[in-house]
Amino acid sequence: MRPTMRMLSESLVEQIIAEGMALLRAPGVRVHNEEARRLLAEAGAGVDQTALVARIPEQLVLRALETTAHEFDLYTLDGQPVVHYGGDQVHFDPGSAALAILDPETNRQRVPTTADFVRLVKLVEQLPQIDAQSTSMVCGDVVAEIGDLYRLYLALNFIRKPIVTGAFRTDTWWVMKEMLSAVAGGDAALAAKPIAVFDVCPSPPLLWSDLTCQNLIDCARAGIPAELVSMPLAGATAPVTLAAAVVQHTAECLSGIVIGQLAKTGAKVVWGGSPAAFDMREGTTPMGDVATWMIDCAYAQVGKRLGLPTHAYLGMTDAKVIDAQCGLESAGGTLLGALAGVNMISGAGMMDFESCQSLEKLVIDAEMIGMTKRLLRGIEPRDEPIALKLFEKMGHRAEYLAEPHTLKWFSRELYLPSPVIDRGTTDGWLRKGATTAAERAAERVKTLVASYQPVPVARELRAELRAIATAAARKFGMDELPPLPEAQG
């Protein structure tokens, strides 16, 4: 029996679809771009083009909802099929588009730099834990006009998972599409087994950017699974009741579901999303509030009933530095997302609600990661009978240490973490140096990101993907991308 955990109940579910696509008839959805409500108007819907606003009928969504694809997979650069969205599976990828990183011998936050997300990505993939991996942190080096695309150029000449990224851009997105393809092997090869997918924002209330709705069209057309992420701010930009929150969220995510099956028909779109239950006292959007885990749950179990694949950020903490505050939060969204089913939960590694990285915070969020998996797989019966056998055997001798018995089964019943946990006597501990979690991460990622290997990228590869980011930022008056790290250390 595998531990699960639902927010709502049934006929609640059913409540919120039904309110969800009762807001897309009336008010609608403000779309800010022309083709989509194009796209829109010729499918039936009522499209007041002076006002930007879309009525989508029902019936509509319904016909959407049946031609959206319920489950695909994310593929490894070497083809290697990794991550399933689709189902209970669970899977996990850092926080994207952090603006600052913490650094371990400051304590402080400061802007990342191109050497810093290089260390990040050869750090992710030496984590078993981590299953994709995501454009965490935006460069402070390169022009702003190239921050989404040069991510994704330093990370594709890196890595060998899957990615988790996001285009700032309508032309810019073009350019990261270019690089994904050199990498898949062309077009057909990327839409037929997707390396990356592409996060795409609706705006609270009920709005669509020009930006966002062109991404998800591109996505849609060119076969790149497209994950919506709406963000609705429970008490700011959405009503305060959970509940209602919910019917916002469901609402802005069917409707992008709609205009991903007017682009292209079967299209990948996930249901997913970032929102947060708004702090009133400080003006802020805590990623660690119960509320927010809950709002998150909720919206994966309406997603669920869908029968689509599902995202959340979660496993994120509002605290400034690694502390008390900064484990409770990440662990109990960690763990809540996780019973709940989510497909795939972004976070690991995230603080200061969705601003800053950090590689240590990230070595510790991949234990409690190893940790959530191990409880999802539930307790198994191992023999038949289940122990009768063994105590006849063993009797009242307290012996299980020495046992064949144990050898078998340990590795796979318990969960074993590195030595950033501690496990070790008091005195143990004293002897290793009286550390904090924090300074055994700090090592942690030191000992990881020095026993990195290189990826097999080819050298021409590396060239076309180096012209096609350079040639990119000389159109915004960058005529030269920083040098690339050392492939090694």
The other form holds:
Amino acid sequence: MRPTMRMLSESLVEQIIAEGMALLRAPGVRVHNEEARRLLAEAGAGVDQTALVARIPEQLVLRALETTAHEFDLYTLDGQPVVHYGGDQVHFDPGSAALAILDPETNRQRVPTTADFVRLVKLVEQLPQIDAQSTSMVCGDVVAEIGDLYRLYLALNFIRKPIVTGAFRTDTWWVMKEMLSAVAGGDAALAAKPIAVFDVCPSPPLLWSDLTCQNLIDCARAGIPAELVSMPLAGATAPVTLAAAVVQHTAECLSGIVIGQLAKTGAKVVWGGSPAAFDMREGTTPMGDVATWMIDCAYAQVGKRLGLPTHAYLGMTDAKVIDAQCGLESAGGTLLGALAGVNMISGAGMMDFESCQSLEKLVIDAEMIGMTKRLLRGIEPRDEPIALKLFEKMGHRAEYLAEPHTLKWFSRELYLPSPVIDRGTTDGWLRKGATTAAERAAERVKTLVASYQPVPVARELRAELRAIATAAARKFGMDELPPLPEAQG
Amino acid sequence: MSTALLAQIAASLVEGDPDATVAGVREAIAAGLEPLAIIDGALVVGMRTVGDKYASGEFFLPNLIVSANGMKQAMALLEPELKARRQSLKPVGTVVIGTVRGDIHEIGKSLVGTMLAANGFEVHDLGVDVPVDAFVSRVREAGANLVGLSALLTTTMHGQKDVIEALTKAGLRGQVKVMVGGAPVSRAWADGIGADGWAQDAVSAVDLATRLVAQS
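The form predicted in complex with its partner chain is what I need now, so please give it after the form predicted on its own.
Everything in the complex follows now, all chains and molecules, and the chain you saw is the first one.
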């Protein structure tokens, strides 16, 4: 039996869905994208072209819920399905667009560069606990206008795992699609075996900006999965009562499902989000708050009730360095999200809300994720009878370490951590330099990055990707991109 | 009687009960209390207590906002009374605030605006995603002596520098102090772009604004 957690009663889920649908009728959802308003109006929604508000009837929502993809796979760049969106399968990827990296030398944030980003993607390739890549840092050494596509360009030269990404503009989305299509072997191949998911973020409360709405429409039409990142901020841009914040999330995501289906029937749209409980002292958006986790788990339950693939930003910390707060906050969200059965949990390595990525935190988080995945496999009987035959043989002898039974099962029954987790004796720990987890993590980052094995990318494809990215950079006044770091670790 | 009533109005502000504040102010006006006495003896006292309680950790942001809105409603009742007496409250300063171009984050900026208004500033809040020129023209029209620039993104914070440069170019930089704020903004950034000050939260923004206008 897989251990699970439910946040809401069945009747509360039903009421949240009903109220979410009601919000789409009144006050409706603000749609700042002309094409989406046209699609909605043609499908029978009441659209106020002055206030830019669409009132979406329940029938339209129900139809969209029927036709939207209820499950789909993400593929490695060499065509293997490794991430299943749907059901209760749980996967992990690093968080989204961090504007800073925690420098392990100074223990302070700085602007990430091309070299930092490439180290990150190499590290993610080397961490078996992490299922997917993500474009989770924005490089400061290229013009801001290509900040989104440049990350994808770099990643596609180094990765095998599928990638969670997102566009910052409407025009750069097309450049990113062109690169993905080049890697996948054409638009049709990309749609048949998706290798990337795009995050699209409605603005709370109940607003689809022009940019994010267009990204959603373009993804739907290209057959590229879109992940709705609804982010009610309970107590600020959403009601402070957690159930009401989930109602708002429901309405925002339902409207995203509708827009996606109107753009292309059968489009793959994920019920996701990055909500937070507003911090009433600092005015910030804590990702490590228990109420934040509760909203996430609750909306995931709503999404599952609707039969949809799910996603959440969890496993992050608001701490600024790798300390006790960092560990406790990251573990809390990771464990709860996994028990709630969220298909894709984004956030490993992220700190300082969602603004900083740390490679060292990422390898610590990977241990936590490894433990969490072990937890999800639950406790199985393994033998029949479970223990009686063993005891028939062993009696009162405490000699299980020497038993073939132990050798057979230990690596499946136990999670075996990397040296980041210290379980030695005090003397042993002192002898090895009395290190902290962060210090051991820094060592492990170096080891893993150095042992990275390049993925086979044809020289022509590398050249094509560079030509696409360079052409985009030139549009924004940057003649040459920084040189691509060596594929070797 | 008047002392008790003023204390009661102040307490209602602190407790975050705007209806009681409004009722108390109405009663005080009806009882013939001078509007300036109500402002100084009740409203200013109440708001100072709220600020102190926030600073000490007892109060949270909703306390600040609800109290500031109570103050605003009370002032709306008192302003006609002041006018009838040919009195006026000279604003502590005139401030133009907004979130810079390309950035739609509203909460922090509005919080600062609300707190400045509650502390006697005349506030011109231009909203979010404000073009550079809009800051410049409003500063000129309003004769502002203070500008507050908010930015929540590292990608938009350069907009703060653009506004400062535009104010210089328009020949207005001598008349206005500029303060900046927002999550990625630091004292070093503020110094680097030639701003006059930086505040990390709405309460310290009021202190900063008060200091800056005293210099101008």
